[in-house]
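Encoded as structure tokens, the following chain is the form predicted on its own, with no partner shown.
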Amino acid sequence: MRPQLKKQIHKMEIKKIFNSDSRNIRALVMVFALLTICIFFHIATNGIFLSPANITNLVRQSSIVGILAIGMLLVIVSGNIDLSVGSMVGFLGGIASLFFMKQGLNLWVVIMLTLAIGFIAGCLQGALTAYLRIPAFIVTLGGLLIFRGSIMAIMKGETISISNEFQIFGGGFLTFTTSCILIFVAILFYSFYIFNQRKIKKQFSLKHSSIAVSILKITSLCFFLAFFLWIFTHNNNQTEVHPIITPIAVPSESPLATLPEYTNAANASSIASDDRAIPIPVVIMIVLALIVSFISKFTIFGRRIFAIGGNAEAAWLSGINIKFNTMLVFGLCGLLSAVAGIVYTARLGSAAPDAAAGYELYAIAACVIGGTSLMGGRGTIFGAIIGALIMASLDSGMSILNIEPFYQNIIKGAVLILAVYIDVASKRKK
């Protein structure tokens, strides 16, 4: 009887991981809402909104909020909140620029130091919340002020411009060939995941998709990725600010035009402007989303986080170390804030003491709009990314229509309240 009971428990665990009809319905609703917003703004802006140039700018803009939302989602799922991520983006971006431009450290050393500082800062906030039992709202509100004040004191009100080598993380693009290889690898991995998922469900007699549906999913992904590759390669936005790689143009008869330095710089700028496809910030966001999604779904740590947010008392009774795991969640959020800080600073081309002010609200809004429960225990990485895209779409569409900033804030606030109401209403029905 014991092996049979063990098999039954294993079946229940597999069912909990894969049998997600309600989450799929919610995901479809969010995608439909995003498409509705895009179509509305495309019509209202006379075709500007869905132009390749604007879509490229939109996804690059949403990538920073998306990275923050990934970290914020885990914190909210654990039943906490982090109000300091916006200030951490400005603080860590400023620290990175100081290390790189003022101290002259190697770029990769700068990145590793910045990530380490972000993780340690997040863990400190998590330790204060978990071990000293100070409410996360108060700890991170204090962190918001501390990080913002610290970078103002360190930079002394100065704006630090960064070099082209750093700017590649925020303003760079993969080449067309590299993008095609990356897409091919992504399709292979997705195909393996789909068929392996189907095999596991079939093994435990769970409801599973047919071969035709599985092939349809893979084909849909192929068309989706091919469409966005076409969008990125047909971006002809002349007003966009790129990393400073183009040399000053000199007449062809000038002696300067024959110098090897000028010729190499001109060739490099030509390659950078013509042979480019997927934006690097988008690649960073997608890779992080896949990694954290895997951690949240298929690792013990991820399941513990959802258990803590769902019912902390039951999690404690089952032997989960709530304090240590809570500290790690805040550390992971700090680490992702460091990544966002690097991308944000690289995208702007400079670091300023007031950088990323208010981004913590965008990250929270992206999570909530994406279906994350503020009560904890429920949320998906995919939903957070869709939420970030919805926020970016609202920003972009209203800016193109020249809507006054105060009206934009009112509309975004109303959307956030509506998202929370939908979450509360769905819980009441259950």
The other form holds:
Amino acid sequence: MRPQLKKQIHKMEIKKIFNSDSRNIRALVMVFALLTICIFFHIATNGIFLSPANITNLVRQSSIVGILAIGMLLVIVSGNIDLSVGSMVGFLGGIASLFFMKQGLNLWVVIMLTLAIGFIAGCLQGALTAYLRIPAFIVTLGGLLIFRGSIMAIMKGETISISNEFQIFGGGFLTFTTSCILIFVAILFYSFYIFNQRKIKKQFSLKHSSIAVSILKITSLCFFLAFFLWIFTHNNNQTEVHPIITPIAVPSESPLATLPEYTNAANASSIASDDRAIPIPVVIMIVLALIVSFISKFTIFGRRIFAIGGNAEAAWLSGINIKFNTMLVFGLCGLLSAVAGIVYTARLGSAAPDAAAGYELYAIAACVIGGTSLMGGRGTIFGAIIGALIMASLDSGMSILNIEPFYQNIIKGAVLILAVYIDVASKRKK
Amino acid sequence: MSFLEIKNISKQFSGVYALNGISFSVEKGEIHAICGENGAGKSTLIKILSGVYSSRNYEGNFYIAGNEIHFKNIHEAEKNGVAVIHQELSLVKTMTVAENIFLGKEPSKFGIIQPHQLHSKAKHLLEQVGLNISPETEVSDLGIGEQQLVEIAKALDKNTRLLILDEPTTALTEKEIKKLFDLLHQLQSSGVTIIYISHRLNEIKTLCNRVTILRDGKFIVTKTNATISNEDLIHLMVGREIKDLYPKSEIKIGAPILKLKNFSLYDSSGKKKINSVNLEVHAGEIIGIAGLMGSGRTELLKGINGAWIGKQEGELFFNQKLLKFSSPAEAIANGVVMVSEDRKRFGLVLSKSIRFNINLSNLKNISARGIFSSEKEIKQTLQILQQLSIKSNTIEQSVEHLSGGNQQKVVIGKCLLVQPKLLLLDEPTRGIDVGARAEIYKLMNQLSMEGMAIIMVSSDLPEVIGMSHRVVVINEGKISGEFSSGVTQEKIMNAATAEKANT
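Having looked at the form predicted on its own, could you now put up the form predicted together with the partner chain?
Once more the chain from above appears, this time first in line as the rest of the complex follows.
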């Protein structure tokens, strides 16, 4: 009897530990899954997968889906869905290139206009969902068709090439010095955040992580960033050296890998000179991820989105304006689609009417793999970004292995279902 | 031997007896009423008789026509001729009447539904209940009364020997009630045994042969209808002495906070849920609102709180100002806040933490330019935790796993953080253990001494009497009684159950 009881107590204690930190555990599991995939492909591709050139390529590839996933995450957390983001990317990319190339507007004016149009288009869809109570699925499905149709009508099926000045958003790099400064600032901010949170919790004598853990967190971030900086800087020389790299993007028909990486990089290098470090799309994705993470954690707006998605009725009775906030969420998603549209067009070097078709599904998949609940109320930006990276890793790894595109799709579909099953099963056990 | 013999049936939910050794019998072909307060155990008993709880989940036995019965599920009960018509109708609104009647047992050959048979059979059953509509009518096109009759038609098809009706008349008009009663008498004369559950004493008097009274999960008495008066019935139902659980505070009534003038609320079908209510509430006052379920208690609170979606008439003065709250957000901004009846559905974001939930109504006070201060948030959360003695290891604990009492305190804490002038409580102690209840009562008193006005809706009469400075009884959307002193459970029940004609 007694040893049994002890065992039980022991079990309960373990459970407690897991319960109290379930969010962190989930994040760790996702990172672990990503690492496993990376190591598997690294071995399977004889060391090509984790080469600096390929990693640079992979991270850049994932940035557009990553940016979309950030916006999508907010929408899903609020208990909705946005199927129009792929069409939005095509629509807004097309609009931007028209403004820039045909109207000859100033680049920054073009960007501001594109972002504004994205935001308004998103708000419009949000308003139809929130105020007229048309289900988001239907509104955005309509949006998907309308945006795609509109851009085809406007561009009349043409593809518009864009000049170098614009391409910097897709193919450009930060210089080494700027990158270092940015990383330094990031580490400074992160340290400040960690210690500040710790201080507050300590002040009210709540559970807080020990100083060793805090330092460990900060050092691991330093190592992580230094590692990537090293990869990005070593990528330059190897781009030309690795003969196997060139076909990477070609065999895949997946939208994640069809971008003509190398012509682009070559173009961009003439702008950015030889001093290249972090790719600009990656910088954009990370900065946006940080901003939106902050919004979701520390602002009234963010808190309200989670409440609306978690229990709309309780949120309403608690005095939250559900309609307005829902509209705003779609607006933000539209804004982020506009950013993705600019980056996408810039990377491609041209705007085509059928650009980014199907990207909404990749964004949703990234969110879901990252542990976002489609029922709303649960999800993290970090998870969505990891989800986007997992998808891009699968894409890149299978392309290097020369797996045919249709098998790639089958495998990606299976991984998506498996990821959600693991999430569902782990919740049921609780 | 009687048709239905119930012998020593007990059922507990996590250690608390909902039914405790119930024994009584129902004769063949009688209409037998079961009476009791909310929580007396009536619905638990029905669930046992109709197979909702399988025979492994309760103690004791019951016999139908001399045979010992062990139902494993509802389906088995139906096969044995036991049918239940629940308070909430269980029809699929988007399907036709015929489809609903034969749901789950469609007349078919090789899995293909035989539409002719379906309709002719349905037509026959509809005639039996005196409903002159086409079987092809969609249920959503029917009125509530007609839907109720469709439910009965559905039950008749099962060769029902025992028909149980749980509060079937709450949504019916008087004409519809009469029609229903005629039908029940007709069924009775054809040999069907009927168990009838209702709060309306006059209905029981006119319809039933005998009455069984339950109280606190125990059998009290079975009486022949003719030998019992309404007063006796009420006395037997409420019975118990009021314990000293309620620390009623000294009344320090202040300025009027809320004044309702001819205040009416309509539901989406245009029915009056609240009918020209006049009510004045003062600072420091605790008003108890009593009434049966469905009498309009919750609706009244929703109307005051801006959470009523339907049409609204009359005037609402708050702090001497004529106001109209079109959403809970506006009410909260003005200092009116409500603790809803169903905390899991309306009060909490279950998957989120205590910290998240407590601060939900109050995000503006802890933030500057839309960004929170974690410091202020945590400080405030801890204060509430201490004030309401919410027991938890950490404020990051998700509220899902808290006990009912602690969950309720989190909801109340959320409401207190907006520093309301008027606090609306809907069944604040439902499903909460005595310890937490006493703490909530203490808190209510403390708040009222500080000058907060409180309106509390409750089905628990001792609680209403024990806590309120003034008791208002609502009956069918109208105020049917108001007591400042000398209030008893009998008086409240009388006012709550009186038919329209008497008010």
